[in-house]
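Next up: a single chain in structure tokens, the form predicted on its own.
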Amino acid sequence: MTIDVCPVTDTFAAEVGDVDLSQPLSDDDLAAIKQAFWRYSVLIFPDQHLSAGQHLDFARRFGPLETSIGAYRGPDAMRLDKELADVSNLSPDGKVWDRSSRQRMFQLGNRLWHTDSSFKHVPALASLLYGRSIAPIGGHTEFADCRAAHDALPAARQAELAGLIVEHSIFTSRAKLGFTDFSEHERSQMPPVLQRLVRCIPESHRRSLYLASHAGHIIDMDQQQGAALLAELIVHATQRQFVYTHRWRTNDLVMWDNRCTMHRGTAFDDLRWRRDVQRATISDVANSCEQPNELADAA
């Protein structure tokens, strides 16, 4: 039996089902996966009951993996393997985290818009996000298909981002929240970087607004001007007409390109609901300045 994919809409995230990520998965239907992936750019995969283990390789079948940023914490900070981000409310010893965890502060980064990695010199491709506990009310995911967001603009304003590059920083986004308190070892692990504004998709040929609550400004601008207009573009990428809402179930999958979406976690009960999320994160290729310089080869 080959996979059945719904899409939600015609261009942007899919429900993917007559599949189970447990087993060895055929070369057809891995071919079928991936071709959903690039049209749809979420793909959601219901009632999967996958160990960790498993979890990791199916997300190998899309591209090397990442190392999880509470590495640098060191070994006993971490409640998972380091090639799996822990975007969960519990604390190492599995337990609600308290209001003081620091952990806790660091992590309600993620209810603002962001891409994955944005701020690590070779950014995520993918991202792979697995349910195990789930929160009975509020903890959704909410997607924005940032292609669709540029192909909205009008053609003088695309013709305007489109050699613009932007410096992305973690400690940029925490500092949006107020959350400040960080060594200059922990910022010595994580310097700036530079990404592309706008990205062609390779796979779709599709142009791409590459945004984050990471970008803090852009280069060869005027400080305040370049955070207002990353500002407006992320507010117009997140209009409703471009979003798409995931009200988890347990052992949903859900996995999405970070090359062309942005993504955040709405709030829930996040002191009293258990809620166990763990995500792969593929790699991609390059640095996106040092990737070839695809606008110019869609023009």
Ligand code: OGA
The other form holds:
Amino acid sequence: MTIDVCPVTDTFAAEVGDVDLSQPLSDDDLAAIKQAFWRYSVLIFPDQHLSAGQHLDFARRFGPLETSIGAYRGPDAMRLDKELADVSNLSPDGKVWDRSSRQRMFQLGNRLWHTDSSFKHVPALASLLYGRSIAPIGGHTEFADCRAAHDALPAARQAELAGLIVEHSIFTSRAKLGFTDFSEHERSQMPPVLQRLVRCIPESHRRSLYLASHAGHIIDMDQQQGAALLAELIVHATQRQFVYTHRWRTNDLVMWDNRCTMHRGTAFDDLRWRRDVQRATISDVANSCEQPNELADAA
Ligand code: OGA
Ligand code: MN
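Since the one above is the form predicted on its own, can you give the form predicted together with this ligand too?
Then the entire complex follows, led off by the chain already shown.
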């Protein structure tokens, strides 16, 4: 049977049924999933029953896996394989974390609109988040369509933004929440990187804003002016008409294209409910400034 794609809107987010991701995929099914992914940017696969290995095997069909940064926890404190980012509220012993947990503070950063790993020189292409257990209320994940947000800007604005380069750093997003308690060693592990503000997505030939809470400074613009522009664009891109809110069911696998979407977690009672969500992350092919960009070529 071929997969069944049920779009949420005509161009953003779709549910995918009639596929069992624990089994090796046929080439036809993989091609159909990719086609849907380039079109909708967020895919939801309900009721999947995956081991960590099966989750990672499916993810690998889209490119090489990233390893989790883990810098703020240290290798001894990792609950999962190094290829899985632990987005849960659990400590290494599997219990709900404490109020004072450092991991809890760090993960609060996920509540700001962002795209994964834009603070890495080679950022993430896709993320695949699997919900093993979820909170009964709250803990939704919201996604913003940054292609639609780009399309909605006036042409003159699009032209102004086209060539801009932005500095991203994990410490920029954490500082927004007042979390600045990092060692020099931690800081030196993740120096700031440059990314394009407007990307052209090769598979869909659509332009997209590449924004994140990690973005702090626009090159060749004064600090305050750049920060104000980034804040304004994030507000623009996350207006209700560009946003899909995912309400989790146990065993949902949700995958998104980090090149052209932002996402954020929403609040839940994290000292009460277990929320065990685990993320496999696929690397992009290169830094965004090093990729061909039709916008730059056409200019
Ligand atoms: C992520 C993330 C938000 C959430 O997994 O990259 O930002 O709702 N998750 O868990
Ligand atoms: Mn994220």
